[in-house]
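Below you'll find only one chain, the form predicted alone, shown as structure tokens.
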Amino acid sequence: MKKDLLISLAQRHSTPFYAYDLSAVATRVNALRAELPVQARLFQSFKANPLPALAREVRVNGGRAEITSEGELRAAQEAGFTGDELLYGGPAKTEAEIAAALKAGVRWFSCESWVDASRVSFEALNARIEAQVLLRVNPAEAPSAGLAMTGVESQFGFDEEMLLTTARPDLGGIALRGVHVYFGSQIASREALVENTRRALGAAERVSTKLGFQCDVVNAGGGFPWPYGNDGTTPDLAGMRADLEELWQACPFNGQAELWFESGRHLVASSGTLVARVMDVKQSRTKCYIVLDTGIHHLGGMSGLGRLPRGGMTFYNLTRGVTGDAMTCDVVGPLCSPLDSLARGILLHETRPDDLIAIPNVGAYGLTASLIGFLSHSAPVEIAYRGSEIVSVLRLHTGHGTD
């Protein structure tokens, strides 16, 4: 964290922002390269983070981008991404956006149910293009992951043993190319990952076996873990490399098949901080509260991902660093909500009014994972630097208007 960088960034834009470190992707991206088989493939998952500024050092830096929607088709194309380095997933796609993702050349879809391909099927066969698809599979086993996407009912992908028992529908336009499955995210340890793998590559050879097609791609997904709005223990991913050649070369895919893996919270997490202003400090009753101008609305609003960290955050004081007594606090934002809580019951040193306030780790899951609606507060401008260059400043437009 540049203490000085962020002071001075504050005086020129106004509080709370999101500053990104474009060094610490670049980073983040090679040494998780280098832990993955030399000829894998690695995908960020846009929904962490789809800023182009953050994006476009994925790409450089080798990655390729997978997207859910046509607002991060459009900023995976701001990165200079084409439409062949792009995957497009995710759960009801409409015909609209399969018709977009196919004008702008996207080829790859992952799809979770046949009524989804049937979609992906008809809008190729429109725009006389063969689509390539891969199956998203939700295996019988359950994996370790902080969230569960697989083992358990989801609404996500095909049940493994439904498509074990059931016929594949004929579709034109289209061809099974090969199998996706996502275990998870914070999945806990490089030995559940590698374990992860192993049940992904065993359900490609069961799924594509029975269904008859040649499986030329094993996206493995991710669930690469990275500390989320604290300074917490960062992974060890050490080996991870050795381990996965070995299962990638007892597979009988290998040398048919391309290995896909993707990322978002682990390329991306690092590189953000939100830098807030404190607006109070007030006393009710037994209880201190630190009001910040920033609050669920900006950070960690999506309590339905389990992401309402109250009590798991790190502040640092930019101000004043660490002085003065320790007291026990509530660390609130502006917002006319008792929800509206990022810390419950934590210890703070000295905090005074206009102190300014960083929280590190918020390049995933930060502003777009947030409740930017509520309220109809401006978003917090968005700075993405490299050194002390600014490379980009961006806000991300919220509020009603005429269409």
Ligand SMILES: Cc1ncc(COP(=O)(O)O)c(C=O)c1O
Given for the second form:
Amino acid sequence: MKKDLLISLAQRHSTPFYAYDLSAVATRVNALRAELPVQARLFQSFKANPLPALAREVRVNGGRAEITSEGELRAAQEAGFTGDELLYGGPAKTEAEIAAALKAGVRWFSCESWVDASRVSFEALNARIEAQVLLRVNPAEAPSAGLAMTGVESQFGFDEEMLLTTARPDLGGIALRGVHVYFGSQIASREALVENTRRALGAAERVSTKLGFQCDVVNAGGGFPWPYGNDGTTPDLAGMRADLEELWQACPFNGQAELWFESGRHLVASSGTLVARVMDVKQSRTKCYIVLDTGIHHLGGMSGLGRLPRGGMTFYNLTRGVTGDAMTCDVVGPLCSPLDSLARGILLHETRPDDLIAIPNVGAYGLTASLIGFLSHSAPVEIAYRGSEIVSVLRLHTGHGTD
Ligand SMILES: Cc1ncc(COP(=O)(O)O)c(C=O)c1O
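So that was the form predicted alone. Now I'd like the form predicted in complex with the named molecule, please.
Every component of the complex follows; first up is the chain already shown.
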């Protein structure tokens, strides 16, 4: 952690702010690509963080973009991605967003059901464009995943059994080109990631054979893990390339199809640090509260409603380092809700009002996964830097007043 840089940013921009180290993004993209088969393509999942400066870094290091909304599309364009470098996915795509995506040059869509595919078909026919479609499949085999999205009942994708037993509708304007499987997030080990890829390839083979289309793309998803908001150990993926190459060589699509992967947190989480100011240190009866100027509206842990690994966060005191005795405390934010807590019952060393606190590994599912509208506080500024150079400074607009 670049302590001096963060302190000087706090003096220039005031707290709270997110600081993103672009060189960390480049390192992670290149390290992950080095563990995937040589020909594989890697897509950045914008849902983890759509900040254009980060995405630009992914792009110049050979990545593409997986997007799910018009806002993510605009961010991808801002980052320099062209339409053919984008995969548009997600459930409940509206006619307007499909039309806008087609107009912007997007050709690849991941469809979650025949209703979803029929909307893509309708808009593609309207635009006289052929959309290239991946069917998102929920394989019958359950995966090994932190947050399982397949092998169980799910709102995502086509159940594999359904595709294998029912006829496919005749839809114009689209070409079925491949299969997309997303087993879940935070897959715990290299072995599980490889096993999931094997299962994705199996599902792609069964589905494309039954539906009678040539499978040109297998998007095997990802789920590559990274710690969230703490300095926990990062997974060792060394050796994954050899295992995946072996699978790919043995697979009937080898030589004919492209193998795609997508990743959010693994690429961008390590780049981000949230820096906040201690506004108050309060004792209430038996409990000590450290009150920050940031909370679940800036670091909501996906929903801000219980997903946050409370107690699993790391708080570095930039002002004071590690001094004094450790005390048990709750770290809370400025919102008028007892739910606004980043950690409960954790041990922190001496902490005083006006100290600067840094939370590491929050470059993914940080600001845009938070309750940023709640209580209408300003969004924290987002600062992207490389070395000592500030590359971009951006603040999301919040609140209902006019500027
Ligand atoms: C379909 C899909 N792809 C990619 C991702 C990104 O996951 P992660 O950030 O864990 O890589 C998600 C996350 O929910 C997802 O649902």
